[in-house]
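Read the single chain below, which is given as structure tokens and is the form predicted in complex with the partner chain.
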Amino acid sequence: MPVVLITDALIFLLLVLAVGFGVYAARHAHLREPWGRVLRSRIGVAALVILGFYVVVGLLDSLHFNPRLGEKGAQGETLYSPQVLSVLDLVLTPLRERQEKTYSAPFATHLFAKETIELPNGTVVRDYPRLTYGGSHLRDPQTERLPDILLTSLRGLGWGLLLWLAVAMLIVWAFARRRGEGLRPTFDAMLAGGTAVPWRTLLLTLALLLILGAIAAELSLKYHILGTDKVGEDVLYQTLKSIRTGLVIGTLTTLIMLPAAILLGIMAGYFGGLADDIIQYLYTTLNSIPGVLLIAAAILMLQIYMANNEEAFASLVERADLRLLFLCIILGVTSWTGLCRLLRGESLKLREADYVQAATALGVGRFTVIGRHILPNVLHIVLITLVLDFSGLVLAEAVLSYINIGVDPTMNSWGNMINSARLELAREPVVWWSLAAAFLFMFTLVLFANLFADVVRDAFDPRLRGS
């Protein structure tokens, strides 16, 4: 049966807009061809394939439901469990359901911590004992370990490479039918690197991620390739539900301040006056107040809220999920007046531009001058926006986490990982793999969206086009 959680909603919304947006844009040629620019880039198109990778990770968890239990009811109707799992989860059920004891180091095949194992002749031993998955088809770890996982990985890689290679096919052909020549020609001037759009780059950057994510996967089915944490869960499924944490906040963040930061941004440069005088105090009022401490106080007051109002939510999930947006919310509100500030500079700017003037002398109404002079002529600024913040709002995450003022504590979030392993630093030996999971994934995640935010900013900013 299945569950819409409201951030799940909000992201099905996001991807209508964005797939809109993509539509008119395509239509329009004045913004068809900046991203044709972003598209020209090789760093771009890298990006954007990167980037792709993260996004359908976050939408398969966004679609959620309640699993159907093996048994019937009493009237013969299906059960339902309440626990609510999402697409992601059903494929990842492997990782998911070989839960461990507690510990254990990546490829490891034995528990980090010593346990008093009952040998079969009877004697007792303090001993790491063996993990219940993790390499638990090896008869001997010792010697097989290292062919095993040379051989698994070889294995990987052969079906990364089939995988990859179907895919390069379908792109050559349907280029190859668009340019209307052969497939022959039509690879080779992929492969030189003379066709507009960078597609030897994409298919590189598409080789790399399906073979990492087929060896990967191969490995995953016999190891626990990211090690366990403390309660013993695989770390690289944590890292891979943390991924949609850090998507929604980096994107719905914005697109929850976007209407007030354009409709306030526009009304104070266009219309000025007592307008502009009360939007200008309204955010310098909200920008004086320290970011950090304005959320601490609204998560604080609505944990309070959630301790007094237990029975408002019908699951942990749900709570959770709530926390989430509220997050969502109040990082709109402290982050939405950058956005204003430069809107209403622009607009002030095209007021006086000839075009709003004629548009004006002509006797076109205010509104109508806004929404079609105006506001197509500041949305490169929304987008660069968009675009730039996205990252620091997702290394905001983190931060926000690790002070216990971020998401949720029993949701999966790289902030929610660091906090909980930084503790174990202390231990000897260190345990550092949930650290290096949290930090590798959310470090390509950061480093290809600035990347990818530099190319657009470059394609669209007007004043750098001409350098």
Partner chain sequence: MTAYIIRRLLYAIPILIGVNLITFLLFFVVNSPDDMARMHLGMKRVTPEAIETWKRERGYHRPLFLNRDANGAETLTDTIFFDKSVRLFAFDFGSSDAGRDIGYDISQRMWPSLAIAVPVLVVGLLINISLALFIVFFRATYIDIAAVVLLVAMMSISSLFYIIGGQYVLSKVFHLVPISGYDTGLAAWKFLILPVIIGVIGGVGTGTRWYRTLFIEEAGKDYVRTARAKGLSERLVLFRHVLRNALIPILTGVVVVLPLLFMGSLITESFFGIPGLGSYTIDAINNQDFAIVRAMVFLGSVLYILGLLMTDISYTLVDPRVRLS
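The form predicted in complex with the partner chain done, now the form predicted alone:
Chain only, nothing else included.
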């Protein structure tokens, strides 16, 4: 049975808006030309492929449902479990269901800590117990583990290459059909870099992504490739589930802050006078409030509300989703002021432009001037600010969860993983893999988001177009 969470609906609304903007940009030269520059950039195309992987994982984790139970009801009706799963949970069922007792290191076949074990002959010893699932197919882990890992990796490499060849041939066929050429000349042109879009970079990045994914998929069926946490849950599963949280924080906060920033910023700059004074007073006052204290107060109020209205939530997932949405709202309220200030300054300059003065002299309405002349000429600032702020918001979630005012502790997020891992850094030996996994995935997302932001900035900034 489908389950639509509030953030799910907002995510797909944002996806529809993005597609609509893409169609709009394709029909207008002043937007089509800069985006063409982005697609002609090798760094931009490589970053898009990596970011596309994160987006696909996040969308799969945003399709929720109640799984069907095996038995029927008293009246023969279909019964559904109260548990809320996603399509990503369904894909990652082996990782989700193979839970160990406690910590185990990456590719380990035994638990991380010694326990008292009773041998079949009745002898009691202190040793590392075998894992229930990780490496359970091995008879002698000390001698068989490394060859098995290498063999499994080679098998994953083969599957990854086959999948890449299939996708590459599909791309080459579509591009050859569009150009009206044969497959071989088109493929040679792509590899030689003789096309406007750097297909060679795209195909190489896609090959790396698919090969690594196939190897990880093969190995994860036999081992916990990133280890397990305190309760024995697979860390790779937690890390992939945390992608949606990071994307929601980075994108829904944008959806919330964008209307206020654009509307108030342009109004302050274009109308001036009393409207400008009121809007400046508003964002100056808001900036004077410490953001962390405001977020902490809002989260505390929400926790009190949820504690007093437990019957309003059908599951823990809905409670966690409401807290995530509330966090996005608070971050949106505290982050719109920077873009508003930039748009105010740009609107002050644009309202004195000759074409705006001419439109006003000809009797064109103020809101028509804003829609036709002011807004299209500040879109590059909006786009640059959004892509630059995305990585900052992803990092903000990790920091807020680290101080326990971020997302719900029951929700998978990189911040919660780091917060849990910091308590284990004092162990001897150190439990380091949860922290390393969260850092690796978050670092990759933020790095390629920043690289993509640089390409977008260079493409849309009028001062950099000639360089």
